[in-house]
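Next up: just one chain, as structure tokens, the form predicted alone.
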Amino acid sequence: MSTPVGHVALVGAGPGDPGLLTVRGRELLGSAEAVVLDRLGTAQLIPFINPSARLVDAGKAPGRQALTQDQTNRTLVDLAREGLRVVRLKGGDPFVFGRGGEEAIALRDAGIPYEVVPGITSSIAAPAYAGIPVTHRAVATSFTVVTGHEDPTKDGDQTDWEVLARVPGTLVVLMGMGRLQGIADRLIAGGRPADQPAAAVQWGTTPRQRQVVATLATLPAAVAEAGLGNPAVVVIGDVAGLSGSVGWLGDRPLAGRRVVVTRARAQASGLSASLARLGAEVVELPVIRVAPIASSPDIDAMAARIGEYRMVVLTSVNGVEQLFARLRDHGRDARSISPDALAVAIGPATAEALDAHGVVPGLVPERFVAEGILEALGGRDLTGVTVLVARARGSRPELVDGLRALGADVHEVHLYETLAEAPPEQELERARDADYLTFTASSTVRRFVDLLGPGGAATRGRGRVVSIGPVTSATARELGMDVQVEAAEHTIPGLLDALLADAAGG
């Protein structure tokens, strides 16, 4: 019996900001069984890809090519013939200097069904993030996009720069940084004003974005002086002069700051997204991962007697999710918990997670640590009260010991554990040049130090350590780190507030 033919989607990844990926593109990445990636504009989208998908590097860089175009075409066909759902993830838009048309023809010729999902092209997005509208009333009513990849000094090239010099409106040049001087010379020779505003935008739409604004004649020297290189978009036209009036990206409070997020990948996205919205260049360095404990005698006993507990204590969002997952495994849900049981959540995020499962927390301590729970319960007589503490393996003993000291009959159940992750070396290298290192749990501190060493050795002396609270800070200091910033409220919003206050003061 023959294998059914799969399907290929040619998906535009957009210009670099992961928030600019289309809804359809994200949907396809989440269900893909194989993804063939470009080099540019795709790295920040990896968290959106189905974790079990096969990844194939088809990236091109100066002096390096993972796959030739013919090899890429054959790879797409071969993967589809295995019956897989394939995404060809291409930077920008597949049909704007992306050779997507060649891939579509190869798929059609091989009888492979495919679709095209357009992406936001850097020719518009990078100028926009630099405060340059490619059209503007009374300034430019049209724009032309051209590749600068061809050598402007060679005879017989496809781009007639002298003709382009006379075309009205804005000229946007992609892949032209290596030939910028020759392009400027030919445009000026063709009649483009030498003093016309011009700009170059490197790493457009990302927190790494840098730009220079000059004139057509002076832009090559200005680019060289600023040290700008590829990937970059060049904009030539009067609209480039609007950058100072329209620019907005540099106004964000963390613009130009590199921040490392060490949370497990499944929990990192919310913090990373908040940091990115504030202008930070985020390095996701998931040094741990959350591993559920599928079954154990303690878990089985907990599920069987869940209705007997008079207090249920949760110390993390992960604990909440794993509790209800284990209850589902045993055919139970929130209705199995006694309505008379006191639900205790260590903090607001844990309380929200409980509430989402239909359990209203009766106690959230003022201090979001184990000791805070004990302080909040200090006036209660817990003699003989059956208490479930559902949490991670390896948690600190203070909570359970304190509850037992109050007379409670405590059943501690380990629902998950945190295991070490090995982040990619390129992300480790980026972390060494970070401005801030964020830690949301002691486990992330320990694993980070295992990987990179404490404090300044890890970050070449520049990175400031931001801790979510005193327990995490104590672990960091025990392991040789200086903690410069500690959240007053031991939550992710509290950590963000502390980081922003520190950045504003620096």
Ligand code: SAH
Second form
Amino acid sequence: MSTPVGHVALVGAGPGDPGLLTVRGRELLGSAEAVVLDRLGTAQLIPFINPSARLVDAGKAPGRQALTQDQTNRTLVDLAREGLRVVRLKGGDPFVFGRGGEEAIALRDAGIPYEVVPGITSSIAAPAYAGIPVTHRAVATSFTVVTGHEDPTKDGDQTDWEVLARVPGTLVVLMGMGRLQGIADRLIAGGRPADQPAAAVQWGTTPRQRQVVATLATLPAAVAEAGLGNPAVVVIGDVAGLSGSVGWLGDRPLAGRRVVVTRARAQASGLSASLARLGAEVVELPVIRVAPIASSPDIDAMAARIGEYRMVVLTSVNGVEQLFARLRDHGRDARSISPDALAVAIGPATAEALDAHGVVPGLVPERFVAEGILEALGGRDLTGVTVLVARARGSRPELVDGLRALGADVHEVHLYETLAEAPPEQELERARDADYLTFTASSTVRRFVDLLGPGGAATRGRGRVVSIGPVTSATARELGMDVQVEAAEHTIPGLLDALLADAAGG
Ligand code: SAH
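Please supply the coordinates for the form predicted in complex with this ligand, as a counterpart to the form predicted alone shown previously.
The next block holds the full complex; its first chain is the one shown before.
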């Protein structure tokens, strides 16, 4: 029997901002069994890829140069013939100078079913993020997208720059940076006004975006002076002159700031997305990961007597998720918790997670730290009260000690642990030059210092440290780090507010 043949989706990754991936593209990435990445503009989508998918980097195959187009075509065919659901992720739109057509033909020839998911092309998006509309009423009624990759000084150049010079609309040149001078010369020779506005936008839509606006004649020198290189989109036409009035990117409060997120990958996305929306360049540096503890005698005992607890204390979203996962393993769920039990959540995110599982928290302290729970209990007599504290291995003892001091019969159960992760050296290097380092737990501070040296010394002292609260700050200070910013409300939104206030003041 032959293996069932797989399927390939040629998916446009968009121009760089992960928010510009299509809904269909995201669905496909989430369920892909193999993903073939491009050299440019696809790495930012790795967090959306099904974690068990096989990753093939067509841009840099192990120990080799980039795959040739033939090798890429063959890779797609081979993966599909293994019966896999394959996503071929391509920067921008697959069919705009993406060689997607060649891949489609190769798949058709091999009898492999495929689909095409268009993407937002950099030729429109990079100008848009620079405040340049490619068409504009009374200014430009057409736009032409052309490759500058052909050598404009050779006879072999298929691009007729003199004809393009006379097309009245906007001219968008991709892959043109290496030959910018030659292109400008030929356009001017062909009749484009030398003083027509022209712009180059490098790394458009990403936090590294940089742009220069000049005239057709002066753009090559302006680009050289600013040190702009590939990848960049060049826009020639009067619309380039609108960027001053239409531009919006630099208005965002964290524009130009590099911010490191040290949370575990699985938890980083909310914070990262908020930071990116505020204009920050986000470096995800997951220094820990959350490893569930799937079974233990304590967990068995907890599940067996879940209905007996009079108080159930959760100190993290992870704790909530793992509690219900373990209960489910034992054929139980929220209904097994006594309706008379007081459910305690350390803060609003934990409360929300509990609520989502059908348990309404009866107590959320004013201060979202373990001590806050003891304060909220206000020295209440808990003699003989059975209390479940379900949390991470290695948590601080204060909460359990405090509850015992009130007379409670505390059953502490460890549901997960945080393990050290080793982020790629490339990301560590980016972290060293960050403007802000964010820490949401003591465990991430410790691991960060392990990775980057005492006091986080290897950060070259530039990054301002933002901590979620006093416990995290204390750990940071013990390990020799200065903490410049501490959230007043010990939540992710609170941390964001504190960072924003600091950025606005600094
Ligand atoms: N299929 C892609 C284009 C691939 S050709 C698309 O639709 O966007 C590669 C060229 O695209 C680069 O040389 C550069 O000119 C342009 N490019 C891609 N991403 C870019 C970005 N984020 N900012 C500016 N130019 C980009």
